[in-house]
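Take a look at this one chain, the form predicted in complex with the partner chain, written out in structure tokens.
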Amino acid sequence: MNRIAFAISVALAVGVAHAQDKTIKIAGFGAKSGPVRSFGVNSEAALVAAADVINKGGGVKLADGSKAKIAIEFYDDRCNAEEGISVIRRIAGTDALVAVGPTCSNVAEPLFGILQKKVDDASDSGLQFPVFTDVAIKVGLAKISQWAFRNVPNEMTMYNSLFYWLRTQYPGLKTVYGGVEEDFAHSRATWYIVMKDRAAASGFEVVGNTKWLLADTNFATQVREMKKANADIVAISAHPFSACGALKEMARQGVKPKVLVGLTSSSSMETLQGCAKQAEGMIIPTSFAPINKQAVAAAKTTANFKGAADLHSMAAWENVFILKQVMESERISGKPGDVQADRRKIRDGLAKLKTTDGLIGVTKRDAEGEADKPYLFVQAKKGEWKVLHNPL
């Protein structure tokens, strides 16, 4: 963390040294406390790393032709709704032009609720501040407000493609069984709305599902149900802690499905820290893997700022570059008096985007403010996530 603080202070010091240099503030926020701390730490590192790259290249071009450096300020919201709301109000009170965050869907949902629902609706006193989410992934959140945008993977497309690929790759497999972490908004929605439906669409027979809770420790009964179903494919829609618990119980009871599918968020280091041996062979669709030169470079730069590159933190990285592009195309002024006008320009610019350049390919954007990102399939092999297939 000290290095980041150091980097920021250097950036600020440089700003002071060259008085003609302006700065554009982008606020980051997310969880840096509690069990999801690693997400916040990685996002912050990716934001600072991306800003560093842009600043080294001169910075952002403003309306009057001058250049401004990007400064990142990161706030911890503890994955708590009330604190998230306080944080966004605090950010809106500074001269930050846009915010990137949050980590948790249970923060994103209330937070988008306090934003103005429709732009230019004078009867709605909601906050007018653009938020460009990198991590919170629960299906269908950006439509809550026209000030909310997301650059998170579209699970619908990803699992559709994954099950289709499995269908062609393993024609002998017929049945799918689900394991769902029932009390967490994201994992729950991913099974019931996404996986179950997409598996059926690819011609698999969904033979049932079993449920557990986020902090559960005993999976004996659930895994017995799973064993009875004896499905060819087991899809686990759960976060790493309970996913590992269930996988370990599966190993104990000798449940060995032919293919194991996991939740997008599990394709991080967490699962491998918790249970690399039992997760061996698990296939997960993800929107990031170091498959080309720029992706490798982004991962390396982020590592220099003590952050790991995964589908979530690299979305934060992409967001900074997308925002730079929007700021330049919308010709923001960057002057202290124009903060609200610049925020509006950024919002309009984000709303206008039809496509954006991502690290592993072109992302399509829709009218609701959601992204349809390129993706690939990774598989856990000997304690690492290896690229299994690139469908694009």
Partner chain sequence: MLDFLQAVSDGVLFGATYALIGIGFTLVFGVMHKINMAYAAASVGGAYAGLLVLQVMAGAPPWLVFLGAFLAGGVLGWMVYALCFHFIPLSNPLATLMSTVGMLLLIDEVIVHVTAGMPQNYPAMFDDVMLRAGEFSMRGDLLLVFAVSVLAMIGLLALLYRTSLGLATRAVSQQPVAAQLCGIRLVRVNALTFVVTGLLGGLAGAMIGASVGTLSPLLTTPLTVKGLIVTVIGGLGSIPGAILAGLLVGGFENVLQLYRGVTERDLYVMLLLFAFLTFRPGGLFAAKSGRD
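Numbering follows the first chain given and starts at 1. Quantities reported herein were computed from a predicted structural model and do not represent experimental measurements. If you superpose the two forms and keep the largest set of C-alpha atoms that fall within 1.5 Å, you have the rigid core. Compared with the form predicted alone:
- Residue 314 is not among the residues whose C-alpha shifts by 2 Å or more between the two forms once the rigid core is aligned; its shift stays under 2 Å.
- The rigid-core alignment places the CA of residue 181 2 Å or more apart between the two forms.
- For residue 225, a C-alpha deviation of 2 angstroms or more is recorded between the two forms after rigid-core alignment.
Next block: the form predicted alone, after the form predicted in complex with the partner chain:
For this one, just the chain is written down, with no partner chains and no other molecules.
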């Protein structure tokens, strides 16, 4: 081989190596410590699993026709608002193009508040960085910033449907009583704004509620109040750790409502691992169940990365595939000098979406960056979540 041919072959080999080395960084963040740590652990596993599937399929096509692999880096915000704000500022200082998170609504709400409220507002010095939420589900948060987007289900829609369905299935039931995890933004809002309102709208009489905290371990007083109310339906608006504590105390005191309703976030393996016996029969609306081939495959692949599939982690999985679609449709360059330009392209691409393909069906998207996801009702039966009703 002459020198020129050798030089060309070396250059081509180096070019191929560089093409293969291209990466697009997506930052994940959420709670990997504290009482709700499992949500962050599962989201990270789903993000890495989805990226692995995409990378094995060739990666993300860039504007110049080359391909880049997706690299995931996950940050622990400990479900703490100050930590979350610090984390998103840290992520924005890296070459990550977008962040998926956070876990907790009490982190998402103030965090969205430090983002630029309206794009191209020169008077607003807020952070210009796209955030695509997978878990934090409190109603209406995406409207805080045009850089914030969510792929979480609409609880108002789901609980409206659930209580209406309960009214038709159990016409003899009249009253509802709530158990509320008071210090967690999601569970508190879901009881006072969603469950309580939608139960009344379906004709049930809401006869009261009792309160506890996420880290509480004694529920005797609250369950005595619940027992005194003697409601037909008890709705537990709490995450798995405290929900299981309340359910165990209910069993100890012999509180047996005719129907038990749970919080969306408690339709998880953590609940069944913590109190399957006491949760038996609980009904929860959710935006994920392994009801088709792609949902089963996503759950199995995430399990290979030591994560459990539920409505939150599978939203993280969907987010990675949605971001791949947006990156390709908006023709990001993936070049080091174009990080902020690519971030803006991703933001604009997310804002354009009217629908996205999810694991159990098509998700509609609105102008505020919120999702209207397909959903179904699951029920705890013998240590598993079984589909009870599928309105799809």
